[in-house]
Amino acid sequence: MPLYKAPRIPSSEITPRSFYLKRRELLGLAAGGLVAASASPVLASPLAAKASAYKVDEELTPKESVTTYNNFYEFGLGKDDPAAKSGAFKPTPWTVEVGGMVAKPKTFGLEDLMKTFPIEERIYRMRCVEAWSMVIPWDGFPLAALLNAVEPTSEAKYVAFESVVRPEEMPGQSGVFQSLPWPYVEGLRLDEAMHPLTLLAVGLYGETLPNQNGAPIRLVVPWKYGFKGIKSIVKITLTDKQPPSTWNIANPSEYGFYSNVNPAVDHPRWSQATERRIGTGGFFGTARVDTLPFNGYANEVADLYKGMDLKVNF
């Protein structure tokens, strides 16, 4: 994969002027929810973040479609649900708690984690099981430090990540529309995420992360499937064996532990060959881009599955 060195663009040069949300969605604004979530003074804040080598050549989707076109099912099915739905989460004051398989437990503070791990932008291709894809710069520090820094001990083999249940503030958790169980929940091997690209997001575009792409701190693992990228996160948990995922328990027969972006394996409903890419050719992205082996990352992460058949462990 080519890397380079990029200077920061802002937003607002990246976006382009003639980009216009779709019906649905500007109906969303009119009704408040995107307003009050903009709104948001965790939202307009900017992140101070320094440049990363994790960059890929490619054009950046437009920050409306990253913040308008979203699977978070806390706040509902649609994809245009997230943006409509999340003006009353609040995301400060935040913990994540730390433990598990480690020598030294602890519950982060939000602040503490932003202070003690430096921020740096990466630009990630981002790839859904659904077969559409972006291009996003976000803003974040490797998961690697943090578990660093609570010292996992010889037993952990897996990291087992939870999100937040506030059904009061995420309609999708509660009543007739609920679509999961709760709360959501992921996991990675432990060298997974370990590996120096997988990051813990606390913001993209240089701004502090939305309420619907997961504030106020998410996973981001390029190389795997969307459901990988868990957000709204409160509890990290090293453990010796191989955690629940919730796209597993719901439907293990789609949705396997592993979720690396794999052309070659179909989806039981569609196939994985070809993508959208989102924010080209119009909102949808009628643009088409072929899948690549790891969602272009193999020459990073394909000695981590080194011997596996890819095909079973999906």
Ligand code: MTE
The other form holds:
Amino acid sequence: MPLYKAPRIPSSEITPRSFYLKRRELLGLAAGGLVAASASPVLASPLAAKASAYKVDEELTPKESVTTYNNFYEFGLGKDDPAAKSGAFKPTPWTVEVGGMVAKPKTFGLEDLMKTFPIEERIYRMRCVEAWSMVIPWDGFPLAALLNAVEPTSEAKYVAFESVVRPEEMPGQSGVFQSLPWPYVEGLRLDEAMHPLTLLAVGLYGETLPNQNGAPIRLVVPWKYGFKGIKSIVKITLTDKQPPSTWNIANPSEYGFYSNVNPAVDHPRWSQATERRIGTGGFFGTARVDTLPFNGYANEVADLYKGMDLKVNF
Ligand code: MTE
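Switch from the form predicted on its own, shown above, to the form predicted in complex with the named molecule and output its structure.
Then the entire complex follows, led off by the chain already shown.
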């Protein structure tokens, strides 16, 4: 099921800012109770985040591009669908159930998580398997902090993640045509999950996550292709078996479990040697730059894969 199209970014696919702002104003009315409360989304609000040493010194992708050029199939297949069709999605209240092979399973409320774990701002290079990339200031906390709190047992070897299923709020989950099996699922090896770079993001650009970017909480693993960054997480399970991952289920010959960014291993249908850096070279520009092994994070993470054949474990 080859859903990923060849990378292509016509400006017509990007929601014009004026439209976007109008929509936000409308949503603001809804949040203020002036529109039927049943469809009242929560507006982005400022986050208190401390600066972190984890930041790449590269030009940031404009917030407009980060929030209007998305992949979130629960809201449709088009890049502009998530921003255009996620207005009815309600990211609060929210809980994340953390269990499986842990000593202290617990269901965390979102506010509880944000109070317990200090939020950091980190600037990460993000590489999509479709060969485009962005540089995004995320706000979040290390996944390791949450995992340590529930105390993984010695049998735990992997971490499985699950996204929310809400066909009534997510148009891509209802209707006759279903693009993917739901829920969207992902997985990491436990050492990958515990790596200090692995982030649970609750915001970007200093504000709570917009719905289209995976509100209210999503995974960010900067040395892997973007699809590993599962959005709107409701469940995290420690396990001794390699967890299923949605794109691997959909098309195992094209998308592996590891999905580490690797310019030396091409996608069967396109090269991974270079990428289009969205937002450089002018407004919505797309300069082409070389893709780096592990997306430039090799010094930090290459040791995790010592002795592994990365062509086989793609
Ligand atoms: N998570 C869920 N639940 N559903 C999705 O369709 N798409 C993935 C990933 N997480 C996806 C998801 C893909 S293919 C990418 S490239 C990134 O989210 C895109 O994140 P962004 O839109 O914030 O850039």
